[in-house]
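One chain follows as structure tokens, the form predicted alone.
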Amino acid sequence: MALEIIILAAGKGKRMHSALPKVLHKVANKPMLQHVIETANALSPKSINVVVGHMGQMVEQMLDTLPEDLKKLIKVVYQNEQLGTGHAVNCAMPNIDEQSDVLVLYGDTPLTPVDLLKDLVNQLGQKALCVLSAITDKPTGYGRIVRNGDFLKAIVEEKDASAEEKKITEINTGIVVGKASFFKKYLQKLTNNNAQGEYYLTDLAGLIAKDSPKDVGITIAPDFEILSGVNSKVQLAFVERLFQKRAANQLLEQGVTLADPNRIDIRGNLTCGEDVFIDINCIFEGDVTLGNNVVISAGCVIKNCSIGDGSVISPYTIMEDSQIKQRATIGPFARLRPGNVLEDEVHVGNFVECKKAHLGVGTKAGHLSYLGDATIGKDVNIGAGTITCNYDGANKFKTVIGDDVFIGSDSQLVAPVTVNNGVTIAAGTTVTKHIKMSDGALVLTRSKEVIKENYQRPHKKK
């Protein structure tokens, strides 16, 4: 049986106090709706129908940034009037094949586990509908599951519940799966005779159960917290920490040592080898790979990088779109902008900035340097304050430095310029021409030192 998925994403989210549609607020630096779409895609559906309403064009713009394989599955449906969840699902039904199974998800519930949804879909079997419930000691705000023995009798929303019904601790998560034919038949029977004046999707289960109780199944989720929806910034922060806690636990299970599992943020995919240590307050974005015996010290921000075996990243280093090979030492307070390749045993020290730089094996830049648009050979010493002057105000140019070059402190290399193997550049030198000589050449520029005796410093005017 083909599975088609409907994701409800039309709500404004007034309690978010934001101009951004609720489902576009981010968890782990990714819109909540994108999390739900990726989860839906893991179920191999025939289609994913996203129901939008408030600021729907902005939601569509986000959908347009998704990978092509996802975009091919997505159909956008507009709910022009927000008349309730039942009405929202009904808006999508013309897209749904009569023979399909239909799973309803929510764009503000980003952490729903794939395995839980697979189990729910599998338990549908020949039933008309299967409801996902959960047990909580804090049911306030949620619809209650009212049972008649083992069977579902009705789902009653909080505002419509009696005092006795409000004591029920089995609540409705909102997630349901059912036969498209039953959806199409019973959605037409929904009424808005309730406290909200809306067409509730929750009433669907009660209508079907009234006709045939055995046709409605209930699956109780083992963990209610992970199904938490987001309606406020407080809840958004709560879900963010749930996500990060789950990610940290996965790393721990894989053998990664975390100084404090509560102080790490993973905003993408982090892959680690053996015996990796990650100190506090580190942020990983995009795709990051850490080899064996890598140390990431406190406060580092690493985005789309690979770091080879035995490398040590010292505190407060920021790096992006760079490849660091084995036994490198980076930082503290280093910055690697996009496009760097650092070979084995490279050292980039404090307050060194690299951009589109290739540093050869064993090369060292200890501190206070800028290396941009540069190809640097092996065993090169970059003295403090060295700058590759790669920009003339309009165009970028490249600096090429050979092997075993010694560059003294406070030197400037004005690109385009090449320095051959073995050259020594004295401190304070400005290199403007290609150095074609090799091994043993010394390059230096000096201005005449002037000393004036009895010099009087200027004083501030009174």
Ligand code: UD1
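The shown structure was predicted, so the numbers you read here are calculated from the model rather than taken from an experiment. In this text, the rigid core denotes the largest set of C-alpha atoms whose superposition between the two forms falls within 1.5 Å. Residue numbers count along the first chain shown, from 1. First, how it differs from the form predicted together with the ligand.
In this overlay on the rigid core, Glu453 has a C-alpha that sits 2 Å or more away from its partner position between these two forms. Superposition on the rigid core between these two forms places the CA atom of Ile435 2 Å or more away from its counterpart.
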The other form holds:
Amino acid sequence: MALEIIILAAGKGKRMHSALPKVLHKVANKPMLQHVIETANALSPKSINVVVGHMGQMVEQMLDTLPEDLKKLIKVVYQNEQLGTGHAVNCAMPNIDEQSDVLVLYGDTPLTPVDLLKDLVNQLGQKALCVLSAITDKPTGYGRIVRNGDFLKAIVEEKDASAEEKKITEINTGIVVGKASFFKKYLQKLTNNNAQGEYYLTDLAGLIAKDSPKDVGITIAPDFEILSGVNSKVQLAFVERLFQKRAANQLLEQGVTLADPNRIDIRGNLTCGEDVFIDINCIFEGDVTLGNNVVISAGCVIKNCSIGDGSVISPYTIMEDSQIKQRATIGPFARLRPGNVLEDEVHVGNFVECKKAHLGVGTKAGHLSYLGDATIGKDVNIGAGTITCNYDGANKFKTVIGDDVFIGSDSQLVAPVTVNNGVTIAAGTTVTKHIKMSDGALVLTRSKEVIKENYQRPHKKK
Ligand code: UD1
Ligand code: CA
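Any chance you could show the form predicted together with the ligand after that form predicted alone?
Starting with the chain above, the whole complex follows.
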């Protein structure tokens, strides 16, 4: 049986108090809706129908950033007025084949495990509809599952529930699977005769059950928290923490040592080798790969980087789009902007900024430098305060430094410039392309010293 998925994402999310449509709020730096779409895709559906409405164009812009293979599956449906979840599903029904099974997911429930959905779809069998429920001692805000013995009688929304019904601890997760033919027939029967004046999707279950109770199945999810919907910033923060807890646990299970699993944030894919240690308060974004025996110290922010075996990143280092090879030592307080390649055993120390810099094996820049648009050979010593002057106000130029070069402190390399192999640059030198040097030369530019004896410093008038 072909499976078609409808994702509801048209609501404004009033309770978020935000100009951004709710489903674009991010969990682990990824829009909630994207989490749901990726989960949907893992079920190999025939189609994914995203119902948009409030600021729908903005939601479409996000959909446009998704990979092509995903985009091929997605059909966008507009619900111009948000008349309720039942109405939203109905807007998508013309896209759905009469013979298909239909799975409805909510764009504000981002952490639903794929396996749970697979089980739910499998349990549909010959039934018309199967709803996913969960048990919680904090059911406030959720629709309640009202049972008649083993059968479902109705789903009652919080705002419509009697005091008795509010005590029910079995809640509606919102996730439901059913046969398209039943959806098509019963969606027509919904009314908006309720506290919110909306066409509730949840009424579908009650309507079908009324005609034939055994046609509606209920699957109780083993874990309520993971199915939490996000209606407010409080719930968004809760779901974010839940996501991070899961991600940290996965790392621990793979053998990564975390100083504190509650103080790490993974906003992308972190791949780790053996015996990796990560100290507290580190943030990983995009695709980050850490080799064996890598140490990431406290407070590092690492985005789209690969770090080779045995490298040690000292505290408060920030790096992006860079490749660090083996046994490098970086930081504390180093900043790697995009486009660097640091070869084996490179050392980049405190307050060193690199951008599009290639540092050869064993090269060291220990302190207070800017190395931009630079190709630097092996075993080079970059003295404290060395600056590659790569920008003339309009254009960027390259600095090329050979092997075994020693650059004294507080030197400037005015690009475009090339420093030959084995050259020594004396401290305080300004190197420009006009200096003709050969390999192994000493380069020194210093103004002549002037001494005035018994110099009287100006004094402030008292
Ligand atoms: C809904 C369920 C409730 C369930 C809870 C689980 C209904 C009537 N209630 O309540 O039983 O316990 O989810 O989290 O379904 N949306 C549209 N168009 C609309 C209205 C909503 O696309 O006209 C979308 C929203 O963008 C959201 C989702 O549907 O992604 C759910 O809507 P929301 O208003 O958050 O429903 P809840 O009150 O949370
Ligand atoms: Ca909700």
